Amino acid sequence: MIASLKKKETYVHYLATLRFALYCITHPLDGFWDLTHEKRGSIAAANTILILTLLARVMKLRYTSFIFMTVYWEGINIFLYLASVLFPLALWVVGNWALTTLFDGKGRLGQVYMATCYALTPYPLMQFPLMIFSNFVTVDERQFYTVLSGISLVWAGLLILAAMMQIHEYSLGKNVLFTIASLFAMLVMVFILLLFFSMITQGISYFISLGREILFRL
């Protein structure tokens, strides 16, 4: 019985953190504020959230008019499509995470991670209903499409930057730095993974030319 009562209480508490997200998406100075400082969301919420993205992304692929979508599935890997979101997203939280954490950032690492998957709810928001009017309209009308998509991605940019302001109490100035000095650390970051798997490659490829050479000569 106790159990039972956990689990609905549990299962009651996601369900209004999942709400919750769309009182951040209309009221964002508040809502990300009290997302952490009130503890209102909640990581599951926020990886519901990311799923939602996901799932809408592939989803265009498959449900959005040729008109405006034209696929061709012989070129698409599912997994890195799927990466293409995760990659910048994960690198999004670590880079910005330990730029605010040495300037008085007061956002802990899970914190800016549910506060930017809360930041993306306009996508899929938008984007399961875009799909279906894509198929409801002409040519000419393609621009109605194609701006809807658009403020779906620059609300939930704007956004980004609302939650990271509210999380790490920072001015709008000195956030806006923040975020700029954030995207340079993920280029950064990429640069250090790549020079790190190329120096993989390259040793795992000596040991193997140094292998044959020692077969070849026994």
Given for the second form:
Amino acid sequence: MIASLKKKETYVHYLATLRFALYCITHPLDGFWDLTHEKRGSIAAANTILILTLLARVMKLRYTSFIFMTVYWEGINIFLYLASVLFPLALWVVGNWALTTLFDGKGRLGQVYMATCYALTPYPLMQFPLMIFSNFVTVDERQFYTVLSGISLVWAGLLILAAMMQIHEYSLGKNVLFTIASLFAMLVMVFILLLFFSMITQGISYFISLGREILFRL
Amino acid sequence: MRKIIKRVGVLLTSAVMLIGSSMAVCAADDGTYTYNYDYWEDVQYSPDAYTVSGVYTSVDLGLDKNLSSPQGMFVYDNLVYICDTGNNRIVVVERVDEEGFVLKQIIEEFKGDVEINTFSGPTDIAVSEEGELFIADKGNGRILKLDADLNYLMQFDKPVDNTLDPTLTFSPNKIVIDTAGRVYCIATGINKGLIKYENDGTFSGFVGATPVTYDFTDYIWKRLATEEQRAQLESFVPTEYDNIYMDHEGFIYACTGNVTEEDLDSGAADAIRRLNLMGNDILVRNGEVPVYGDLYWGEGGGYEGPSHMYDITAFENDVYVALDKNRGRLFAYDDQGRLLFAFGGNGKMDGYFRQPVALEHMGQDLLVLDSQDRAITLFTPTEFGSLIYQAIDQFDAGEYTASGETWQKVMDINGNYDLAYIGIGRSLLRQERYREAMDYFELKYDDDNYSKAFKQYRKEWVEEHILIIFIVVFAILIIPLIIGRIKNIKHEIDIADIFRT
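Please supply the corresponding structure for the form predicted together with its partner chain (the preceding block corresponds to the form predicted on its own).
Let's see the whole complex now, leading with the same chain.
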């Protein structure tokens, strides 16, 4: 692993896979097919895109003009803010994989993650320039920003759909059905997590109160 | 030994009690009396804008017997007319100096050939330029017009209108008059708006009823409900106003507390409206916070629900102050509907109220009538308050530089005062110092003014740097062309026949 870091080919491959993200977002059906079937994507590039997405999201807070984004800094928790991307992503990847693997989905867990991250590419790609652009406009020109910003989200959303369709080798109808099912699976997982944590909390507090009671009696 | 300890103990307790009592005295001055809301709708405590210069009880006013649940008050010049409702009389006091009132007159009856020459529970009074008195004689169901010597001139009776319930007893509650002698009246049980009389006493219509709103679910419920259920449901009728005030431009400020929390929240109902002659609402609402007093309605100190705006008064500079009966607070807004400051509370200390019912202004001083305390509280602006008014006046008069300097002084007193930043910014904007103005607007999130300044700044910047911009654009367009041409020539040379050997 470490030895491979010294080889030049590793970096050439990494950059090639990263550059392939640009091909994916413009030719989604073809691109996402090749991503897994032709092995033209890599987890390293997917991680890079994810980190760039997180970075864009955090930097937006500070560097977007206050016309578009006023931030109540007292109420910002940077870890929670990052989790607002990471947590749904993790749920989506696990939920989607868990469902599709039961219904002839060809994508593996790593591939679902990789494809989803590749599909996020438009977000950092558009939000970074928009962030700079926002500082050069007035309220009257607000529409340019909001429309472009909206496009980046819709684009990424459509790409995720296309990506799932290609890596699982699904038809369009089946893909839509399983996208909705995956969203439902995410809800179920959230419910189970909440249940789990509240049970744990109650369990711990039971033993704490038991310990206290014993200490009082001593 | 034990004795010494005891003595020290006694000394200590008395010292603690002394400190405690002095703290109780200072309680009004712990910095939470006056406040404002910032951009985030957080409460920002501020220095006092008004301070109590005196509380005048019946004794201080020189009355023979106590005021009895007084309801209305009117200020004309330096005269204060108080409707002593429970005692069926009008008390007139004169403000002789900064802090003193002397009794001028007690009106218990008037001259003229009418059946009843006395009042029955007068609730409001208005005085015209000529000194004529207009009195809402609620118990007798009439609005009286008397001349300055208390001679009966005429009266305004229950309006003759087919839509009114004939069995309804007319009980005029609050009145205002305009310069032409027309009378506008709020009467209990009449919710069609303000009753408008011409100066000859004829009824000329209802104006300014609040728009009736209902949503689709209400409609469905009404459809499904039986006859009896429908009778129990809230009926969709306009709300009655609580009080009105005629400002110097002839517009009527009307306030009401008869609104539900949901309606206030959704903007379907207004606590304060400014009515023009047609009865349309022309109140400007450009502030960051809505014009309905307190933003937080949680239970606190036994009071809950939104502010109940019970009376309102407006200064010459279009700043208006509304009185919240619920929490005993006063809210001042400027002509753009931005909250200037809020202060007050319920309690028995000076500057706090038990049942405030009427609010008037004398110059820039505020007078609040408390019907349970049977007293008038006189507020005078502090340096902070006066500076705010001064800055607003200077800006309105076009003295932008001076206004900016005054706002700077306001900011020196209270660094958390958002309007000071915006005021300085607007002043800089007028002085065409756009870059500095942008900084001030950005600090307080004023995007509209920021954009105005930025637009000008951007224009200036482009005009100054037009040469550089031109060169850069030119370079971006031309250099690739030239490079392409050179490569082309190189290629042609490479494949040219004469160099092949």
